[in-house]
Amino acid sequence: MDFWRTEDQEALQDGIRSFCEGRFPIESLQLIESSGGRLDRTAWKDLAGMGVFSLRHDGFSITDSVLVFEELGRALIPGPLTATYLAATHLTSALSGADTGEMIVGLCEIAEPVTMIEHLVDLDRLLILGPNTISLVDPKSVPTQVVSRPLDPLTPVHVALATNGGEIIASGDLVRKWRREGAVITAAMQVGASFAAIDLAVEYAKGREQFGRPIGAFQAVKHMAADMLVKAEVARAATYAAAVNLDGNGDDNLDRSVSIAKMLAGDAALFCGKTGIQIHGGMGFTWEVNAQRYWKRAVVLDTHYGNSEMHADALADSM
């Protein structure tokens, strides 16, 4: 299995990172939070203009898509990115406009005891992901109750009081493909958030002084940063491997490689987010410091397409 990045892939990833730094600087997140997490449709169309949602139709592979979504995760860009990308990839006829940014497509997965819907008020279409079907509903028709204080202010959520009805637009193999690709794309975003948390923590450790020395010079802090890097690098390798496998260039079992990627990426994002807060000390919990935002996004992404514990159980069952 060869998942070294080509020159074109490096250029693609560098281009998306530059775009995110210019169009979605980390400083802009507080403004989005103050608006209740509402999505900027102009910014959403700018993402589409960069080809984020039309990657597969433009001839890019799942591996290429993983590189792009790693950068979106690094920048903490809010919104149903994965759902709109998959809708533009697999449901073009039913959801025309998802690839151009004209349509924001959200997705909720039926779960017990509570089914949550993210970014409901900004959605043009809502997909309900069941055990073996995907249904299309008008988001305004779903009875919900708003969560007044969501964990991640960049991800407003509603509790779905009912998920019945809707038009079934996919089933069987397409649903299985959707779940696999969704898990790997989400893992890529978790990997991106992990490395961003590392960069922030290391930069702080180099500048913050205690007892006349940067705290990064202390062995305990070095070990914390090293543990973050190890977890993130292993998760990145597993995610790239799963993407290569989904592209048909690997020899591992598809479901097993997906579960490994989602499990390791979820664990890495949660660990790096938490440890980044610890390195920042008491400041890490404050609104003014971005460290807490990476942990919050890690918690949210861990709920998408199965959390780390669920994928660990699936992996154990496959052995």
Contents of the next structure:
Amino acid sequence: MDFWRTEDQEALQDGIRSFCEGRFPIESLQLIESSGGRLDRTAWKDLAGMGVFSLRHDGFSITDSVLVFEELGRALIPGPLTATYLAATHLTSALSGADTGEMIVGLCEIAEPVTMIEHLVDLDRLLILGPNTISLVDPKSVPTQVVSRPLDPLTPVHVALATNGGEIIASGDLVRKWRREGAVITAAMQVGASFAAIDLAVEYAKGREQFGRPIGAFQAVKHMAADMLVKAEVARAATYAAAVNLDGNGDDNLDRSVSIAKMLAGDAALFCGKTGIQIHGGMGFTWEVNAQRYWKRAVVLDTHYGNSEMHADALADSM
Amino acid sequence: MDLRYTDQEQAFRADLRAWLAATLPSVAPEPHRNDWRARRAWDTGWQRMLFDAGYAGINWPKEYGGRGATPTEHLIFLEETERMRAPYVGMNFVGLLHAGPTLVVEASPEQKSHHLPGILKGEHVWCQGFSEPNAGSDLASLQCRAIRDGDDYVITGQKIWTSFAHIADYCEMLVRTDTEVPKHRGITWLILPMNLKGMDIRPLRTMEGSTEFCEVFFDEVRVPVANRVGDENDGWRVAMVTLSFERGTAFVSEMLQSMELVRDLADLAKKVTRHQSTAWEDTGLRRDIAHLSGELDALWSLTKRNISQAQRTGFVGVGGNVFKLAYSDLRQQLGDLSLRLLDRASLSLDDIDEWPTGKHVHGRIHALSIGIAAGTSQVQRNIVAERTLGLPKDR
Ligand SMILES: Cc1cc2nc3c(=O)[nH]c(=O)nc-3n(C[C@H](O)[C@H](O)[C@H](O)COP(=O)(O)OP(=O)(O)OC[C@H]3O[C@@H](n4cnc5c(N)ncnc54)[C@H](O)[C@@H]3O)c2cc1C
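Form predicted alone already given; the form predicted together with its partner chain follows:
Now the complete complex, all chains and molecules, led by this one.
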């Protein structure tokens, strides 16, 4: 047993991190927001150029992918990253171009009380995830209603008024596999966003002074930061474990380990998001400061591939 | 101890109900959250109606134009107006609950006669200019400088988080008048008209994208010495009088709204499908909603205790801090729960078709500010631990 990154994995993750810092600096998010959250196709192709969507065809594992997506989550890169990655991985010929960044593939899950489609206007293809099938539709053909004020301005949304039709392109085992991998890749992004929220809050707590000392010197603030780290590290362990199991390098029950990852990563991201805001005081409640962006993204990602409570229900059902 | 209302209190409630029933139909619908002009008109228009009916300044002394009601009657007033969905105190908050009561206790007769009627009639909106970029939790370290020059103070510096500064007529403001003495002893409380030369008011965006608070910059702004309330350098004491009004009844309307949010959430759960049945059949969710609902009732009881204590002694003790701490946590939990129930519907800040989701999402975001504004939860816990429990200070 050696449940630690290899040197290659470390290099892969570090490489993606510096790429993200250079190509998607966190300061550029406000610009994307003012454009209504539109995706930049050149940037999307640069992501593909880094091999983000074609990882699995290039010999990388799910575990490697989790390390990569952790960094994409840390950088809050907007767009249907998971869907395009899974399309490039599993629907390679039907959706060729997903791997090279030529085709942006979105996915929406049929949900209660409403079905929401993210980034609709930028999608080339839309996948509709039902209980046991995935259908392919032309995004322009779906009757929708735009949401004028999305919770996360980096994630524009439309309400789907109907989700029938389309061509079924996956069912059975592939859908089960897709859900598992989607949940784990999303969990990786939640873990990344959690750590980014921690870094931002810790940096702020070191610099911000009240009562003649850095607020990080107050135990109340230290404890909030430490609690964030505990949640994020536990979620990270669960997420890596799920990925390793999916790669066939572990013996844990697959559904169970995936649900644990998605449940804990969802909780961690929401917790780190709101606690990061609290550490920033009034600043945390402003648009300018990124603390709130981590929380908003945490809300969005929690709704992907089953929220934390749905995975808790699934775990309970399996016990 | 007795939770029943006296005959006099019941009569007060009955009169108020009758008046509300007769009056509310003529009140225009609430304007959009970010339409500041319309909101000002709506809030102050309602205040004028209260004034004409003798309900303005419900808890203010009669001699200053208030109704002189007891704290219990004040509670009844807040309860009835909220239950009957009357307009909320809104922008009149600082005037009616902070600045006005401070003026009642601390201001000169001229200042009182000049300012109190304007607040009661809804003619003047006030804001609170206490916090600064470097003085939040450590308010007493504030640096916005006022230098005496003849009959004026000349103010240079900055305030931040001043809610409604861009719409207000006056500001209750704290300035630094002495830099040589310990920080609490060099602060002065001023009445600041918001239209003076040298002021620059810049709205700040909240995380929701609205502009309810501002930064205010001062470049040699001249304020007459006659606008000072209390003595020079005695402003910290005057401000503490203000802050003591912040923990009595300030959250009652909010809390009643939270009770309604919880009831709405239960209704919503009965309509949302989960696992081939409704979310309401989900024991975990039911239990969480029940906890919140029960705790809110308990906070209502705590409020009655606090108000009773204030009625007897004039002050709210630790119960005020306990309330704010418990309430801040509860709202975070309620917010988290509502987003999980809404699931994908929580990605919109507005209602979606017939789903009344907007208020839950807005309420979730608002909850993030409750443990920060008016004294953060960390500072509140320090106060409880040090002042009430007598634990040693760490600084
Ligand atoms: C929605 C909203 C409306 C507001 N409206 C107004 C207004 O109208 N007028 C006005 O004057 N102000 C207003 N404020 C400002 C508010 O009073 C301050 O934000 C608050 O006092 C905290 O100060 P700060 O933002 O500087 O945070 P800081 O004091 O910098 O706090 C940052 C973090 O450090 C922690 N911390 C600080 N000191 C300690 C300590 N000693 N021990 C442990 N932890 C500590 C805090 O708990 C927080 O987590 C408003 C704020 C908000 C969010």
